[in-house]
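A single chain, nothing else alongside it, follows as structure tokens in the form predicted alone.
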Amino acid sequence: MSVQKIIIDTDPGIDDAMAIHQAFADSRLEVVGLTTIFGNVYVDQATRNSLWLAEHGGYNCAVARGAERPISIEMNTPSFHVHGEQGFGEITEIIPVGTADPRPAHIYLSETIRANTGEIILCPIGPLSNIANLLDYDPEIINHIKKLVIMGGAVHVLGNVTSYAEANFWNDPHAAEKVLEANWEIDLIGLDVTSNIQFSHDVFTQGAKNSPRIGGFIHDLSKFYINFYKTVVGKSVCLMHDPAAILAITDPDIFTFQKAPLSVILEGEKVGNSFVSENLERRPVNVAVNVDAKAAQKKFISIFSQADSAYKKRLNSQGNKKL
């Protein structure tokens, strides 16, 4: 495939960091920018973490700070118990050198997508507040974006923060509803498939062996994440939610999709629940309903086996020989 331009909207977060480094390492992708959002951490932490990840990966991309709260509801407490107090498990020395783009995320997105009309896939892997703000700011953006690939929702399965809701939709249900009702193409990579992609310690050990710098960092992150999931699923694995969204861009053939119009419950016990809508005037979403988990693991290992080589290549191309 030709190189695909993407922007990742993110709240890093352990699996966000995995997904971002995965995208950096994949020669089929060009990460144009990262926009940040609250969720796993506060937005200032997400912005700092995103800047650090780009620098750690030797990747030259913009980072734009996004919304610090949901568009309507009160903000939920970040999920520090899942990702650690700073978002990277036990790793706390996260000090980037650079600074964020001066534009708020929704303005950065509008201007960047319009400057690359029809070329950019927007990949939100956190709450959808920035994307809702983008629609308010620039309603015609739907005519300039290639499509959205969203990690979020739980259409036919149980949620992960309540029985009904997946975390990203639960953290800003009004934003999720606004994004799903807009007339643009969406691939939804939700818990229907991401909960079936479970990686053990061995996957990350192999990544660390093949790529000590990048894979080693991901290996260190995975320890905290696996310890959390052991309390949830009863085995030493972690669920690869956000990396699945990147794989859906590069390797959509390992997923099975069904088209359905979707909506989100905005209040009450089921707040954040995503369900098949009876409103047939709403544009259908491409909902991932099945995934070849073994193929996903093979792809992930392959990409991270070349992560350090890709990092060194970037540094050399920038004239920086210090690795």
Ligand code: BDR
Second form
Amino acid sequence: MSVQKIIIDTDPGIDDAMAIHQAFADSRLEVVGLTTIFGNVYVDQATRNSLWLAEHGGYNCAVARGAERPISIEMNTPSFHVHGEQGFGEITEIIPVGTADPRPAHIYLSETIRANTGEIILCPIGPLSNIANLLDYDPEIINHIKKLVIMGGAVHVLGNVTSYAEANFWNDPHAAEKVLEANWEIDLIGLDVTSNIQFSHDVFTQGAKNSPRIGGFIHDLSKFYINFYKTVVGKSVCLMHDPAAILAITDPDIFTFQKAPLSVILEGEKVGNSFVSENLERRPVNVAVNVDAKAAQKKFISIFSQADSAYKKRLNSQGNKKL
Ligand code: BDR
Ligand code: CA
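Other form of same protein, the form predicted together with the ligand, not the form predicted alone:
In what comes next, the whole complex appears, and the chain from above leads the way.
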């Protein structure tokens, strides 16, 4: 695989931070930028956390601040109980030195995707408001993007915020509907597969042993996340939602996909629910319906085991040798 350019649209968030460091550490990917969104935290926290993650990873990529609220509804309270008051579990000292790109996320996305026409995979792992704003601002962008790989939705399974809805779709259902109805290629990595990727402490311990800086940080984050999931699934594991979307880009063979046009319920008890649409005009989405969870775990450990050497290599190539 040649190096794939990606932009991650994100609300970090513990599993977002894992996904971002996973992408930084994987030499098959070039992370061109991070765009930020509310969801797990407020958008200012998401922007600060993204800047910090790029600096912690020694990764030279743009960070652009996105929407602070959904496109039609009022904003829900962020998921502090899942990700911690600042998004990084117990870790609250998050002080980046850099600043965000001056452009709002949707303008950054439009200009960057056009400048790399046909080359960028956009990977949203938060509510889809920035992507809906991008479609409004630049409807022709569908001709310049390679594809979208989205973490969101629950098509054939129950939701995680309500029985019907997955968190990212629930936080901005109108944006999700707008993105699903646009004529571009989408791989949807929803709860159908991400709920089956459950990692216990020892997965993170292995990454921490081999890569104390990056793997160690991910290990520290995982404690809070596992504590939360223990209250939901009754065992000491966490569900790897956002890292699954990055894996679907680097290792699509471990997933099984089914094509189906999708739609989202916009109000009422089932708001945020994603379902197979009867609208045959709508372009089918590649819905992930199965994953080889053992293979996902193996890949994740192997990427984090060499995350510090990838970090060192980056610093060396920038003439900075201070690991
Ligand atoms: C999604 O919601 C957020 O809490 C996670 O970061 C993930 O993107 C899972 O439903
Ligand atoms: Ca997320």
